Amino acid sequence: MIFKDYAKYYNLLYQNKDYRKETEYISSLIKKFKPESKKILEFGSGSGIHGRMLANIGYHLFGIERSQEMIDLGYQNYPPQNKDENFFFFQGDCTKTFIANDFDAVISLFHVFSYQTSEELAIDMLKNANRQLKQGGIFIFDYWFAPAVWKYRPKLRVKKVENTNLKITRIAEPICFEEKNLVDVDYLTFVEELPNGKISKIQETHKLKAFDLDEIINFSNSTGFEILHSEEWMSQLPPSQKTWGVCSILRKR
């Protein structure tokens, strides 16, 4: 399971992350394209940091996370204050857990859609949004875009991260499968206890997939969707070889 060991160090090796602007950013395509929309669900809700943000601006918002370590980060820094937050997530699979067939919009980020590394699993996510969605509600999601992943490549990197009680270096090495569109990454974590001088040691594999165009708009056809617009994540320009990011807006038929 990918975010089990490491899920206690997520929020302090994304704490550069603009959660706040990206949260902006969503909230901006739902008052686009289904402005009425007042409930919300999200698959692949990490610790619930982009979930909760958009909560405190007014939508009632259910998160579905496979990750049950990372529920628990998020209940940990966020624990409930009442029975009547606009918050709440569940663990489960966001390619068949089911909560309810009313809601308005269904998004994922950060790259959930790519981690769905076959075909069939892509198509079981879409369904599994548009049977969840109300006659005309959008799905919203970004995913690596294969014509800039293999014109860049990945490459391999390290982050470097620390606060006053731990010091982070987490190793990406890449393994390339192009003619299927996938990646390995390898990710080697050590964590030093800095009190103590305590380094123990973390090793997982991601695997992602990165999609064309042409394959979103065949998966949307296939699944109930019409797709309304892609752009590269954040810009708002046209997706291109430029793009790492793209993201596709879908409306349930």
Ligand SMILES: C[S@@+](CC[C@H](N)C(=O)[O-])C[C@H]1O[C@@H](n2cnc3c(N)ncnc32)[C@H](O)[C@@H]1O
Second form
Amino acid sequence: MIFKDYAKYYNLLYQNKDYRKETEYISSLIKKFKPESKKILEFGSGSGIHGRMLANIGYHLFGIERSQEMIDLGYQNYPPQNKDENFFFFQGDCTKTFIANDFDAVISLFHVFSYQTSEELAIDMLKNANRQLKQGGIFIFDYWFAPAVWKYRPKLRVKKVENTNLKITRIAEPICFEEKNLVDVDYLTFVEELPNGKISKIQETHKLKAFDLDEIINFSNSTGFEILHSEEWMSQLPPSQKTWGVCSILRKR
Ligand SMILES: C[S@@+](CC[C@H](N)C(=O)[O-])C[C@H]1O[C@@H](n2cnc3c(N)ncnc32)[C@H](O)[C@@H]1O
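Having displayed the form predicted alone, please output the structure of the form predicted in complex with the ligand.
The next block holds the full complex; its first chain is the one shown before.
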């Protein structure tokens, strides 16, 4: 199981990720491709940062997240008794969990689609999005883009972050299976408690799959969607060999 002990440190590890700007970007895509949207389902909602920001600007957000630890992390900052009535988390699997069939948009952000590491799982996620959308509803999701992943190739990376209590060092070591478009990222995370110097170690392997545009088009066509647009995540440039993260927008036919 991934996003377990590691989940406790997720928000600290990504403290410099610009969730506000990303939320503005997602909101601009929703306004462009389905302007009347109100009710939104988020797949792999994690600790709920995008979801709560979207709820705060007026959308009704429902999140499906597999890791209870990620959901709990979200509630540490926003206790249930204070929870925004426009934002609800459900523990579940976005390839099969059903909430309702009247969503205007489904969103899935920060490579959740790439965590679906087989064609079957990717198709199941699209089918599960499709059956919960209204006719004409949209699905916005980002994923690792195969042409760029194999041009640049995942590299060993070390990330260091800290706050007043904790110092975290995370080593990410990729093992590539190019012929299958798969990468196993071995995360070895050292957590130092600064007040007493105690160090603990967390190990998780995250399996990720890269996709190319032909696959996304084929999967869309076979799951009741048409593809409206694909662009580089945030920059909005056309997908290219320089584009690690691509964002696609599909519409339910
Ligand atoms: C990189 S995190 C992104 C979390 C959040 N979307 C964000 O932007 O911070 C990927 C998340 O997807 C969740 N996830 C991956 N596959 C899932 C699935 N099949 N069903 C539900 N959640 C899933 C993981 O548990 C994890 O919380």
